[in-house]
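Heads up, the chain below is alone and in the form predicted on its own; it's given as structure tokens.
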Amino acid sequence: MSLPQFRILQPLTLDEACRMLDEHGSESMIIAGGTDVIPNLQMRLFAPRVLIDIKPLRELAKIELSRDGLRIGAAATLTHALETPWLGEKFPVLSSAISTIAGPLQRNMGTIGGNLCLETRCRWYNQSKFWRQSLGGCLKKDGDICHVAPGGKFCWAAWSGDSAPAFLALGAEVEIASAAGTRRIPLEKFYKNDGKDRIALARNEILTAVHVTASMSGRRGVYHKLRVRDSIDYPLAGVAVAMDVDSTGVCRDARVALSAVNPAPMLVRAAAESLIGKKWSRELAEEIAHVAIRTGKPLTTSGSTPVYRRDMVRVFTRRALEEVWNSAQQSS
């Protein structure tokens, strides 16, 4: 599959990149690592006339820790994050999740911002142009029907990123820039839970960084992922857990987040209420696992069945909770 014709522009500053977006409007797209954008261009899922390359912008590639907390620039590569030693020590759920993304070559190219802005995926959408045309398109591209849920007008394409649930479990915020200025919003509000209109990012805006407050430093956490091939594939289900456990084994705060089983990465809201003030028990872990099942709503968007993916959400939630509590007890 060949690429469509386009021009590549390389701004020297973030301000220049924002001006380019304003100038070229809907005919332009941001590209950084290109590990998601280029395959999608080859499948003609979109065909911009201009690609604005922000990868060389050093101001967007920094990973910094201050008294205010963690700031990761959107153009920082996944490998850079993994090779930052204190990141895994202070925010283990992040390194756990990032280490599962694709393979080493893709992590060398892929960026944090790109992973947070991935296209949603569906077996009916992520196909060649010829394949899609033979089917009459779908609600997400060139059609008016969702083949996953033909009776409705909602796109169920699934969110398939790994870093987003980890950042959600840490209560992250994202920084967004445009020619009009910058703004910050909670990462949770960045995602719309709509397979077609997936993120709250206007055409003239750029995701520039993700922030995690200092209070989240040191939280124990882990990410578990279901995929067909462990070496490279997107998640079919993912569970991130981040917890603050005191020296007696009591949970002081906790967050559980899911990926790949909804059109957006999602927090399991009821999990914190059930976990805070409690000590580890198999019964409690099973209770939270069933709460997670009610949050995740996998449909036939991938090669795996919804029933299996839902059951693996339960298994992964239980395993992650046990792993986090065990690590807390071993260090106390």
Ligand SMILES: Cc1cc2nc3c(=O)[nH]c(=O)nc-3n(C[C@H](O)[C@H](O)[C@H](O)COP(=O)(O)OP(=O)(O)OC[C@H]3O[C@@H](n4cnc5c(N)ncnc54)[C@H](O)[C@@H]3O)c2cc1C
The other form holds:
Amino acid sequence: MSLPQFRILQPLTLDEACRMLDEHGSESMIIAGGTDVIPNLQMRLFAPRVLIDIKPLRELAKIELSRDGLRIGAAATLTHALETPWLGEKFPVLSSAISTIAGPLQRNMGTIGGNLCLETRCRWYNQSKFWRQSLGGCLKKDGDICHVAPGGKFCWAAWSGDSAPAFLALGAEVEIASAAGTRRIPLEKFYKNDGKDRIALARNEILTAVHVTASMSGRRGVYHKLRVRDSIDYPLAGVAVAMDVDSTGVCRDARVALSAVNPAPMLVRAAAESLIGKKWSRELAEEIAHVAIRTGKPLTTSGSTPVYRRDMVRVFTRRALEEVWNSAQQSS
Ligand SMILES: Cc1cc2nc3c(=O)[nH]c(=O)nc-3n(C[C@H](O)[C@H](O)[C@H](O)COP(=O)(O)OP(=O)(O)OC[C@H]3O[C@@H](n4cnc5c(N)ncnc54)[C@H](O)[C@@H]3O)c2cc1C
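With the form predicted on its own in hand, show me what the form predicted together with this ligand looks like.
Now the full complex is given, and it begins with the chain already shown.
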């Protein structure tokens, strides 16, 4: 499929990028690695006149660890994150999740910021213009019918990124810049759980970095993912667990987050309350797995059935908890 016509602007600094966004407004769009933007342009899901290329901005590409914690610049590539050895040692849930994103080629191009700002996905939306038009479009694009929940006025397109649940499990915050200055908000508040209006980012804002506090360093964690092709595919369900387990095997703190089963990545809130102060047991893991099922609401946004995806959330939550607890046991 051919690309629509557009101009590419390459700012030399973040300030210049912000000015360009202000100047071109709704006619413009940010491009980083382009691994999501380009296929979407080919499918005519949007047609901005101007693409503002932030990938070459070195100030956005650093991955740093300081006394305050971890800071990953939005333009750092997924491969850069995976090839930063201490990242996997100190924040294993992150490397576990990032290693499952797409394939090596997309990870070489794709960025952390692009992954956190990904478009939501739906089988009725991620199709060619010809395909979509034959059905009269959908709520997210070209039409006013939701094929997932007919009669509804809410877009259920699913959040289909893998790093967001891992960052949520680490209580991350995002840094956002515009010509007016910078702000920082919890990642949890960044997602709106609306398939059409997915993130709390104004047209003239750029995600510049993601932060994880130092207290999360060393937390055990893992990410489990359901996908059609293991070698390269978006998630159909994903579960991230990050946990602090003491030397006696007692959970001191825990966070469980889901991906691909709602229009936003989501924390399983009640999981932490049930886990803190407890030792591993199969019954406890099963209980948390059922709590996770209540947070995930998969619908027919993909080829896989909602029932199967829900069930995999249960299985993955149980497996992830077992794996994290076992790793604590082995090292104590
Ligand atoms: C075949 C294939 C398989 C894939 N599989 C997966 C997968 O398994 N898991 C997964 O999570 N993703 C997957 N992806 C999507 C993609 O490769 C990754 O999510 C990647 O991290 C996106 O980053 P990018 O820099 O290429 O984003 P881009 O395509 O450049 O941008 C994505 C979106 O984010 C916005 N954006 C980018 N950077 C910023 C910023 N700093 N501030 C504000 N907005 C910004 C863009 O405007 C756009 O809306 C796949 C893609 C392909 C083509």
